[in-house]
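Starting off, we have a lone chain in the form predicted on its own, written out as structure tokens.
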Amino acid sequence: MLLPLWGPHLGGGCVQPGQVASPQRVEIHKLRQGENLILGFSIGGGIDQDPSQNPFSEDKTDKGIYVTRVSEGGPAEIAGLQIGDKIMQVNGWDMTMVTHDQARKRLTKRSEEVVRLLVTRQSLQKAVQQSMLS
């Protein structure tokens, strides 16, 4: 299924006409450590957070959920998740208009050993340009 590169289904304006983003599916198998199931990544953002603090948003109004850290050698890195990926769905649940805590709870459900993400990823060229401006 092909998705347009902009529009309301992408959650509030991260991707604008002319900007290159690529929807990606990422399947993460959680790592069991004792009682815990580890994903190996951290998130930032949410509708309850200050979007001006989001280093991945060009216009500083995007309240989406973004990957802010990926643990080296962890389940997320092995699955191909990257810093700056915007999480659109988790196991089929829309993540475009959720609070930071709602996103965290959806990702860390104990009953789910596999997390299937739909993320949008800026092109490498665009990401490099943004990092040079930061």
Second form
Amino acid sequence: MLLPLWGPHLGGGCVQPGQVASPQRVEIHKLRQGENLILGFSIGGGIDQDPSQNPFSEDKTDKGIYVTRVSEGGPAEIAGLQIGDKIMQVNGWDMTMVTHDQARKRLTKRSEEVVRLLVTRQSLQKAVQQSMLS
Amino acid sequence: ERNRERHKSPRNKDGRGSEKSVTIQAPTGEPLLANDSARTEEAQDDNWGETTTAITGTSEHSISQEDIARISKDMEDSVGLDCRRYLGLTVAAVLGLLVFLTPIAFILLPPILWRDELEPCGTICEGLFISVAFKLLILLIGTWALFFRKQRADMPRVFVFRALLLVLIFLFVVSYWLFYGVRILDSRDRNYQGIVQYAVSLVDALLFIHYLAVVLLELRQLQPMFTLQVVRSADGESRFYSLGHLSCPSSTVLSPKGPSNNATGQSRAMIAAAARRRDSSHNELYYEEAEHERRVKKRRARLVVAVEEAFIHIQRLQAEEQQKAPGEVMDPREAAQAIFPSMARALQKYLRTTRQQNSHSMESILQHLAFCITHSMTPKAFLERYLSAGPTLQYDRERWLSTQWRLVSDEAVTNGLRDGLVFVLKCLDFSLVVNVKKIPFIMLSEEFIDPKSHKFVLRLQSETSV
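Starting from the form predicted on its own shown above, please give the structure in the form predicted in complex with the partner chain.
Expanding to the full complex; the earlier chain stays at the top.
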């Protein structure tokens, strides 16, 4: 059964099935909605948050920033970002040791229209196992 | 019921004749024995409310051939046991009397036997006489309080501690007499003060033995050491009782006879229900039980309303008012009889639905009603006896299902209680399985927490849309 995570992706991240976890580069072009530039996903985590409640992390002490939701048809989904991805860098800025608010600020800079993310995701096999168990 | 107190006169129950045989007097009102009690019950049933049940010839009130054999065997047994119990009592009484008179004898014998040779002994001796007298009085009262209490039951074996104490006292007194006989009587000691002091020391030692008796027989058993789980075989209802160090038989008497109530009624109901249910599925069982619950609740509501309305009509007259209307004044019994008909039907229906109708006769209900009226109780207080099942003791004496129990266990009955012991108390109708569990040894340690050390931190998990 195919994973629901796999959505259409045009350009941007090169995701191949069967690959072991390796950092992926995802380039998201922000969408202008009124006054705001939105990316179309939600983040969770941070060094000021409780890491044990993170459903996506393998190691429950990991205080990194994770993608918790990807909106349908949004720029992030188009770019190939998936739910459960851990964001390591945003435009060269480190995201592994930041607070939740700092992460949000780094992603939503008004001056930037394109953000390049370095993400890691769990290997395909582990993701399949998890989806079968749930 | 097999009544052990055969030396007592037969109790004459209201309205029932008592059965008398030549040597043994059987108690009346037993559901298993007395045929005339069944007859009087039928008479009551006809007059009281309406009846829909028929009492057939082969009801539970009839006895079979093996019952007769068992009864006669029990009668023979209990005669022997009575003798043994009274033998023990007489031995103890004789010994007690002997022990009590010994100090007095020690003091009185020298003046009687060799008055001329005795040294005169003035105020000191008189002081010692007074102390002996009071100590003996204290000993007498203490012995009466400790030992002369009505036994609640007849145990199959002798109390170990009591026997031990009797032996100790016997040896003690015998040794004192030996010493007295050899050193004082034979040699005709002239020092009277010394003799009196010897008697005083005997009384002191007896008081200490009495103290030992209190500790062994009473105090040691007070601290709870074991928990008994008593399970009734008829329906599995179980209770827990806490006890101290006791032997098997003592523990059976001390745990109240709570579990015996309603056992007969419930066992019969179980058999009937099982017979009906043989071919039914679980679904039907559920609906049957739900229907029964509903019926009980409805009848209970009707009963409560009927009783409340009946009680409204009764008013207590103050002293001044009593002279005003002498014609209408009733005593509690008459008042009870006056309001009883209005609630009789509702009460009878409720008792039938809850299968309690055999536990309460009309006479007992009227007595209870008169009792409640006398003490200005509310309708709820009157009904509480019928709405909730209580311990067996609250029913009339003739309803007691059994006072003879048999203790069945695979260990010697004189052993003390120990953890994991299981024994069975059997009476004619059902049996109680008793499981003894030791109260665990609790290791309590102290830990001090500084009130300032209660600190908290917020742990969040936010989600932000970007």
